[in-house]
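Just one chain is shown here, as structure tokens, and it is the form predicted on its own.
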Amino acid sequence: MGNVIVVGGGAAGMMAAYSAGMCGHKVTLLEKNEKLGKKIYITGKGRCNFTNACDIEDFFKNVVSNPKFLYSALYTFSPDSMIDFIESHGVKTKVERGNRAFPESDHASDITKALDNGLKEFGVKVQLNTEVKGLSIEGSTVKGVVLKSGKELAADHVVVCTGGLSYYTTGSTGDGIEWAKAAGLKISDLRPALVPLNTKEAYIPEMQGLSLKNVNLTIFDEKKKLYDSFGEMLFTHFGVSGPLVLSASSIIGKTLQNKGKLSAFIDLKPALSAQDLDARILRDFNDNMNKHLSTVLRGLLPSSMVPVFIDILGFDDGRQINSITKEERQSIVSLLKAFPFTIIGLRDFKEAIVTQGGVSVKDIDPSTMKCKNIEGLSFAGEVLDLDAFTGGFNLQIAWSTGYLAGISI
């Protein structure tokens, strides 16, 4: 059995160390932080949505980058496997809306404890506060790692699980991506994903703090529709955020970086056709002929949106219902069905939940997570060009790729 070093004590690293230990290898897990699983503690707002208990075929539909690459990993170690792992290590779990799995206690620390128990079970040696500077490679074979202190640690196999660039404060500083680059591996362009978006119009910050529920967001690159989905979103001091927007950012990121701006529209009344909405507004108008438009619009819109809405229409504040023409009513309907704004950029990695891009999966064997060109080297987790929507999918990618990397040594 071999001498294995796993670099990075996050989700992928802990699982890789566990599964390598399970196979009888002598495993050392190196982590530069003072504790393992630092990012796990903050996922799901501290509750840790550790996987998604959906059907595996549905899982692939939620993977944004390179879903086909994950077939071996997910079928080897599925969401059900992860739930079984957590429960078999003393932590009860529960499944909530959207198949999101959590520890029953709602404490992320319980997930880390379960993994810690797994590491102890197979005698994995954990070295905290130990920063790796790079890989030791001779020819096309890994010989170990070089620590920041200058000391070299020999290994028969190294698994790199250093994460991406999101959540910099947890130690995700892109180190493994740089090591892969130095070793000649291809790196897919890096960008923040599951991240809020910057917008152009001055009226968006005027609605800061307003949350919209049950709306439809559509995003276009000129006439090409890039994104169309229903859910919740939020206006902020810089632009837009919330579940709809975070998911959109993963789909539109590359095009946005290339084009610089994209057009977006919110359907504020997606349950009604334009015709039905017009009929409803006409009824409201007929019942309130002598009232101000702003008063009647409060029955259709959140109050903080009303002044912005009227301003975009170009109407005076004091406009009365009895003075509004049929054409003007149609423009109100049109704006309710397509409230416009312009997206001009992604927010920074500091605000991103995951990193899009990383070590190209073309250089990695999907059935083992081993590097195709360098012997004794594997990669797992967010360091790879793999990302998915929110809901436990990204953590499961880390568990699955880590597990497969460990058992394939």
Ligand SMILES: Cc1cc2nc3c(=O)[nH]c(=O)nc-3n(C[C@H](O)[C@H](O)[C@H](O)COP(=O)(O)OP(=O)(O)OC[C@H]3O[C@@H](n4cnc5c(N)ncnc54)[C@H](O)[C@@H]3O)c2cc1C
Contents of the next structure:
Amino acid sequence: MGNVIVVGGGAAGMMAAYSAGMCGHKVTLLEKNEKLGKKIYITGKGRCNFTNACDIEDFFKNVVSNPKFLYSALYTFSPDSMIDFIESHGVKTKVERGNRAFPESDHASDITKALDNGLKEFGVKVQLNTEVKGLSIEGSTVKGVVLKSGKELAADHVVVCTGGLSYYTTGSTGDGIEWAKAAGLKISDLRPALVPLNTKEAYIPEMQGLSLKNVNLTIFDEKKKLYDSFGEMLFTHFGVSGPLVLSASSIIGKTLQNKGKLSAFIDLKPALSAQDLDARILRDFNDNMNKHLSTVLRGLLPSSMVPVFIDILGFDDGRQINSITKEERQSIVSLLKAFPFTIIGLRDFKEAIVTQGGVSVKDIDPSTMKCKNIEGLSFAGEVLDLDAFTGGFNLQIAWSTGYLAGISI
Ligand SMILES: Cc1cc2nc3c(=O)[nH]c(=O)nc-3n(C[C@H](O)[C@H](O)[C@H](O)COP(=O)(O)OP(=O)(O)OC[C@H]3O[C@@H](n4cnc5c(N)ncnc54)[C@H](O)[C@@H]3O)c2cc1C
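Go ahead and give the structure of the form predicted in complex with the ligand, now that the form predicted on its own is out.
Up next: the whole complex, starting with the chain shown before.
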């Protein structure tokens, strides 16, 4: 049995240390923060949506980057395995809408507690406040790690679980990606994902705080449709956010960075065809001939959208319904079906739920998480070029890859 060092006490690192310990290795878990799992505490708005209890085949559909790489990891340690792990380590769980699993207490700290119990079970040595500076590699074999203090710790095997670049205040500063690069591994382009978007038009921040439910968002690169989905979104002081926008960011990020801008449209009435909507507006107009357009629009739109809407239409304030022509009515329908704005950038890593890109999976054996070219080195979790949509999928990627890395040593 070997001497194993796991670097990074986040989700992937705790699980890798647990499973390596379970296999009888002497394991040391190094974490630069004062506690383990700092990011876990803020996941799921403090409730930790720790996995998604869906079928594994459905799981893959929610992975944005490199789903096929995850076959072994997910079949070895599935969402059900994770639920069993948490329950068998003293924490009750529950499954909510969309198969999202949480601790029954709604306290993320319970998930960390369960993992902590697992680490104790197999005598994993946890060293907090211990920052690793780099890997110690001789030829093509890892010999251990070098700490920031200058001290070297020897190991037969090192598992790097240092996370990505998002929410760096939790400790995820991309260190493992730098070490991989220095060791000659390929790094896929890094960008924030599950992140809000900056927009161009001044009218978007005018509606900040407004949340839209049951709308359809489409995003185009010129004529090519990149994204089309239904749900909730939000206007902010810089642009747009909310579930629809976060998911969109993971899909459009690369093209957006290449092209600099993309056009987006909100269908505010997705349940009605343009024809049905026109008929409904015509009825509303006939019933309110002597009222102001803004009064009638308030029946169709959130009130903070109405002035913006009238401005985009180019209508004078105070237009009465009886003065609206058929063409003008049709332009109202068109705007309700395709409210336009321009996306000009992703927000920063510090606002991103995950990092897209990282250590290229081409350099990693998917059945062991071992590095193909360097002996004694494995990677797990967000440090790898793996990311998924919201719903518990990203944490499960960390648990599954961490577990597989640990048992494969
Ligand atoms: C606000 C927010 C909410 C989220 N909510 C959810 C959710 O509900 N469900 C879900 O599935 N996913 C969620 N995620 C994503 C999920 O948290 C991450 O994908 C997951 O934590 C990645 O785990 P990891 O172990 O790979 O990396 P991390 O959690 O980033 O852990 C890396 C660890 O390594 C340590 N480390 C880094 N460098 C060094 C070094 N040089 N020396 C020693 N230690 C080091 C860090 O301090 C850190 O503790 C959320 C993310 C954020 C930011």
